[in-house]
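The form predicted alone is given below as one chain in structure tokens.
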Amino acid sequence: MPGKESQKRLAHEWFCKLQDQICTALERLEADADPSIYSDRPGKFQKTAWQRGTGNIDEGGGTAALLKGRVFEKAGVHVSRVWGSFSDEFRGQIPGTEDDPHFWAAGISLIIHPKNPHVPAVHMNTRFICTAQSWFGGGVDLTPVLDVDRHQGSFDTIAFHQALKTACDAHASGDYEKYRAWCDRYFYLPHRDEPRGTGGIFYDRLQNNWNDDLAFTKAVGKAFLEVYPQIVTRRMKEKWTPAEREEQLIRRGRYVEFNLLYDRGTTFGLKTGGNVATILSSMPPVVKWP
């Protein structure tokens, strides 16, 4: 098993590689769109480097990649690698910080809001965190925005879950049924009494064999990279009505509610000095509340 510094380097290198692969795949879909449906020019990712810390204090940073295109109304694929000390508010809440508040964390986070209501939105995040302990965590979940697609029997949801089950089944660190149930519990809006979408997987504090945990985390990213472009390719050919667009915008309001009220990642990022623009890039570009 590699030493702690090598673990950090290998994890961060993977997140950067996956960011490049996902951006390339999404730009390819932008370029392949039917011009009779998508008349605008294909979008390209704009990458922006950011730094954490103030003055001469180096606390890491990351690269934000944002696309505003014709297929993807807004897509953010961000990588970060940060370090420092947790505030008194977080000491004791994060494993391994009871006696030492220092931490190191790297990860990739993406959110995709397609323009076409027939194409589901999607979220993915995987990360490696080091305190006095170290672990992997993450998840990926699908959010169809039309009621006709928001059920477990839809073709998109079946394909999505099958890809994630295959990734889980191939690795000792994967437990599809456990992670699927965890996702369903986490991505739920209590005040609406409804799920955010049709699920996926969610896992945290994965502390088995490090090599196996990294391999599984890579498999999650690869599964997303395989299945989501397939879903987009199939669904982006469908034309939509003004009524379907209206339904999409209202459904996006639920997404905003979840991220601001319940999402731990949003709260964690804002309270630990993260890049505000990157954290809030998960918000849909256009949204309505009836």
Contents of the next structure:
2 protein chains.
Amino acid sequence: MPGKESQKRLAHEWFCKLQDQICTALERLEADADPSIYSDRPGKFQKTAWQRGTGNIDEGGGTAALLKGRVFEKAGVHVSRVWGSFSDEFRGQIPGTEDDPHFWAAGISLIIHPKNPHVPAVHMNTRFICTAQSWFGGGVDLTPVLDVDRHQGSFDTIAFHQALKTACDAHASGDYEKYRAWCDRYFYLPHRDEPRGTGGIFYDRLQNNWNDDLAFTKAVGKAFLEVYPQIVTRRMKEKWTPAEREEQLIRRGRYVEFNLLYDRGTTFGLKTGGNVATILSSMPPVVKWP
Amino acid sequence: MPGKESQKRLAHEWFCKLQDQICTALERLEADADPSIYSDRPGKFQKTAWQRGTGNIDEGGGTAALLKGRVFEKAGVHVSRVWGSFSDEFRGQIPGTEDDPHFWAAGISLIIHPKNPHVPAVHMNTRFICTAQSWFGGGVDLTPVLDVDRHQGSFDTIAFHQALKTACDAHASGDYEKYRAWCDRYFYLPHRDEPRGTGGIFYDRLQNNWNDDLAFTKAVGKAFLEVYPQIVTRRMKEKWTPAEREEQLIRRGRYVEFNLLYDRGTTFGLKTGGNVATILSSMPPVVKWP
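Okay, that one was the form predicted alone. Can I see the form predicted together with another copy of the chain too?
After this comes the whole thing, all chains and molecules, with the earlier chain placed first.
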């Protein structure tokens, strides 16, 4: 097992590599889109580096990659590597900070809001966190925005779950049924008694064998990188109606409600001095609450 | 001083009367709008009654009045009168529930999102709450959506504050400077280091002389009823550009962020079985996070 500093380096290198691969894959889909359906020019990712810490204090930072395109109305693929000390308010909420408030965290976080209502939105986040303990966490979940696609029997959802099951089954750290149920519990809007999407996987506090934990985290990223572009390729050819666009914009409101009311990453990030622009780049580009 | 049951009746009657007066005033503005600027037909309020409680248990309810118009893209003016018991989770957060979880609450709540970016959005809420204690609370605040109007020197903001100051100064319960500062503190987005709007007043736990507390609460409602239509009448005649509309839609995103991340009424209502459709009718009709 690599030492702690090597673990941090290896994890961060993977997140950066995955960011590059995902950006390349999404730009290829932008370029390949049928201009009779997508008349704008293909979008490209804009990368913005940001730093954490005030004054001369270096507390890391990250690279935000944002695409505003014709297929992907808004896609954010962000990598960060930050460190510092938790305030008293947040100590005790985070394992391993009872005696020492220092932390180090790196991760990749992605949200994609396609323009075409037939193409599901998607979210992925994987991370490696070090306090006095260290662990991996993360998840991937799919959000079809039309009611007609929002069920377990839809082709996209079946393909998505199958890819994640394959990734889980290949690794000792990957407990598919447990992580799938965890995802269903987490991405849920109690005030509306509605799931956010059609599921995926969610896991946290993964601290088994470090090498296998990293390998599993890589497998989750690779599974996303394979299955989501396949779904987009298939569905982006379908034309949509104004009524379907309206349904999409209203469904996106649920996404906003979830992220601002319940999502730990969003609320935690905003309250601990995270990068506001990056955190809120998860917000959909246009939303309706009619 | 009226007995407790009379207090409840008198407070609720006022909220209902104010709802009617506000709906009438807003419908008149809809009717009077210049059709060369507002080409749609004038909007009318739709009223929907809702009940709280499950099965045969009567826990009150309310009347939601919603207008989707040409001047007011979305306006909700709601009255509710509810009672029940707080769950253990919320006892202790509410004064007077330490020994008895029962509560009774009535109030009026209003949010207006005009179509014209030159016309400020506005929020008002006043309420009378009874536990083992009883008190009035509420507030009114203005949210100009264009940067050019978002300062204390703007004509609308000066007129708005002046009307509230006059209402406060006429009543022993009305401490204008205190309530204005309270509003500035409350309607603030720490993650963006931005105020939500240009202020107003906010007060809570008002339990001085009941008759004066009610009179002050009425004065706040009447001040709103007088000054906001004046602001709308003046600004609704101004035409707007697509760039101003874009600025408005982005500014509305801050309104969503505030309500879902911080607003106690919204988060408390959603977590205590409030009427979801009514609570979230505060969401703007169209929003952008580009």
